[in-house]
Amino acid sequence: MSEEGYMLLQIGPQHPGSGHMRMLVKLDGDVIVDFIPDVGYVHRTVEKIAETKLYIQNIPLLEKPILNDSGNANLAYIIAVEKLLDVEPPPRAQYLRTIMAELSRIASHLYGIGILSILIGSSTGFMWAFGDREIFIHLMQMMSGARITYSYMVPGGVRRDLPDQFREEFRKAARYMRRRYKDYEKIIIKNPVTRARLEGVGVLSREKAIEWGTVGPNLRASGVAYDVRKVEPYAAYEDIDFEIAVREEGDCYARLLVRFQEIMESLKIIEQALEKIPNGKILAEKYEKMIQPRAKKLVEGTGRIKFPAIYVNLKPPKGEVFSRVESGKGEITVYLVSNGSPKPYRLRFVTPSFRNLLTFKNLIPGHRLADFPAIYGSLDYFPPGADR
């Protein structure tokens, strides 16, 4: 109990390995009057470590803070490197990047929906969402050969082309997810318990969302139709028709609905990308020449495969660049500075959870303690992202 008569409650840290943090809550009875998210328990120092690594080695490093959406994290960094190098990936590679980014978005949303479900007491919603997420992880594994951290995009293109069976596997996944959505409507979306816990709770107004720099579905659930894929198209998004999922209510329920809507929209984007994808190379020509001999050895099982020399000795000219992408949780921005050496001089990697930290802090006060889990889960906040 504080001198003013308030109760000081410490929540966490409970599981530092998976990204939980300490949250300090000041209570007047059961009403929250102040809230401090105490970040830093899973600090990964990736921005500083990146200065000690080769450009190619930073690809898997920068996927770690956004582990449940590593495809989009990978893309944000690679676009910045390509701007330094003045390299444009071939059209086919751009479409493959779009497919990977949207699969990663779906997996991220299912992760967030599962976490929100368990926080409001729906173990069924948690198990369903995490189980369905495996379907899309499997598709990304088909594309990249990896399960969670894909490192699929490299400067100049992507590592691998689509496997022959991918299209049919995705068609099955899309049919399943559309059928499954009707089940989600019954068990979560239209469930009276879900609506009672989420509707009218944690309302974020359009004005406050803009003022606090909110990003991603949390911003769009407050009536702001802002999406980097539309505002500043990258990869193949300029050639693909899709709608921005927007709600006006700004509450926990609206944030949940936006994520479900975006999953359905991502399925349409991938279908269009698979239909429109052009034939051709998956790497810029100068990189392809270096990688092809090593790829042949990999297929034949001969020799030791090393990084292509052109990647190991990558020395972008001096300069600074800025890139951004729309990940599942919101906008990722990368500020990259080169001094002409094989390692970045400076890297600033700003994640959506870091951007949404101010929203998280300011949105909690004024609510009852029982509403805290619902607001926390609806924001899809991922502590390792802020602790980058």
The other form holds:
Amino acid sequence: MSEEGYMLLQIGPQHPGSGHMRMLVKLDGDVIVDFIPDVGYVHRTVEKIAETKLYIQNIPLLEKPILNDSGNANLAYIIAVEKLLDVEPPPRAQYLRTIMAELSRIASHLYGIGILSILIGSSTGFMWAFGDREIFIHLMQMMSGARITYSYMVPGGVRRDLPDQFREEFRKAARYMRRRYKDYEKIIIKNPVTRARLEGVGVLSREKAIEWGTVGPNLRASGVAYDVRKVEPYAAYEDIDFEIAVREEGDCYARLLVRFQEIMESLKIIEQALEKIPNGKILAEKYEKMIQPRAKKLVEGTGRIKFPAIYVNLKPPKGEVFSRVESGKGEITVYLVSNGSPKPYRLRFVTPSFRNLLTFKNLIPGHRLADFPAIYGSLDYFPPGADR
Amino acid sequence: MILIGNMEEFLRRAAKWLIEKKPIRDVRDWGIHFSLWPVHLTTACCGVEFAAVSDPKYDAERFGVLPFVGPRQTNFILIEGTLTRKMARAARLVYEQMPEPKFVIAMGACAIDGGIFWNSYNIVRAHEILPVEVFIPGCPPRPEAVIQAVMKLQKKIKRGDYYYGVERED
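Show the other one: the form predicted in complex with its partner chain, since we just had the form predicted alone.
Up next: the whole complex, starting with the chain shown before.
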């Protein structure tokens, strides 16, 4: 009991519905009066230790905070490094990056949907979403060779070319996912329990979403058609025709629907990218010619890049750059300062979960305790991303 | 000791002695190795892969492993990746609340020796605060590796090769 007569409830970090954080909830009956997220349980000092690592070593490091959407985290950092180095990747690499980023977005959304489902008590939703996520993980594994941490993009290009069976496998996956969407609609989206738990809960108005700096699908579910892919196109998004998924309601249900809509849009984007992808190199000319002659044969034969030795000692000129990409959870921004040494002078890595934390904090008060997991899940909040 | 009259104490000791004897001990270990209940504590980003362990493709429930809510009803803690100082305190508290016998698996390179975060100022090595039975290398380890570690732990328990409780006296 606190002084005012409210009950102070501590949820987490050991709790099925808390994730990697503790939440202090002040309750009046079962209405939440105040909510304090106790973050920092996963603060691993990514920004500080990025200053002690080489530019190439930071690629896997920056994937760790956003592990379930690492393709996009990777892209954000690589765009920043390329701006510093003044390197332009070849068009084929740009398309491959787009494919990777979109597959990563689908996997991230399915992860979010699965977590939201289990938090509102729908085990079927968790099992289905996580089972279908494995398909896209399989596709990304074909492209990069890793399951979760791809490190697919390197300064100046990508590590591997598209495997031969990828188109066929993706066609199968897209057909499966479209068929599956109809099942999702019946069992999860239009399920009366899901609607009762999510509709009209956690309403985030358009004005408040803008005021609190919400990003990603949470912002688009409140009726703001803002997407970095459209506003400031990167990779190959300029040539690709797609729509921004927007809903007007701003409640938990709208956020769920936006995620599903975005999965469908991403499938379209990848199909277009696979159609339009040009032939050619996958590494910038500048680095391509530095590959040793013996390794060159391997690169031509397998489509896998053998790193030229320059990557160990990548020394960008002095300067500061800023890059942003739209990840599955929202906008990732990277601010990179170089002082001419092989290690970054300062790296600021702002993740979508960090920016959605304020929304999360302000959205909860006024709701009932039973609605708390629904709002938490619908925001797709990932504590390692917020704490970094 | 019967003559002194403390029957309850005597029976407690007798039961403890008996349970360590061959046939009963084997039955007990056989029972424990099928019911490993991990506690619901996600310590870092390897939780993404641990969630995939319970998904339909890998389905760890086949081995009797399904995260359960409270530490009082669980006997198995899986350290998923990095332990920050703040999380280490929570992990230790949760571990101390669990009933005996209890087991620890450290998942991921970070839980072994810091992994990619080895020079971070805010991390703790898992083996410094918890008695780890099995380590899983990888960043993050694949779900197959997690399942293999669980099977290794099961074999270890079946062999009786673990420390049963703080009260053991011989």
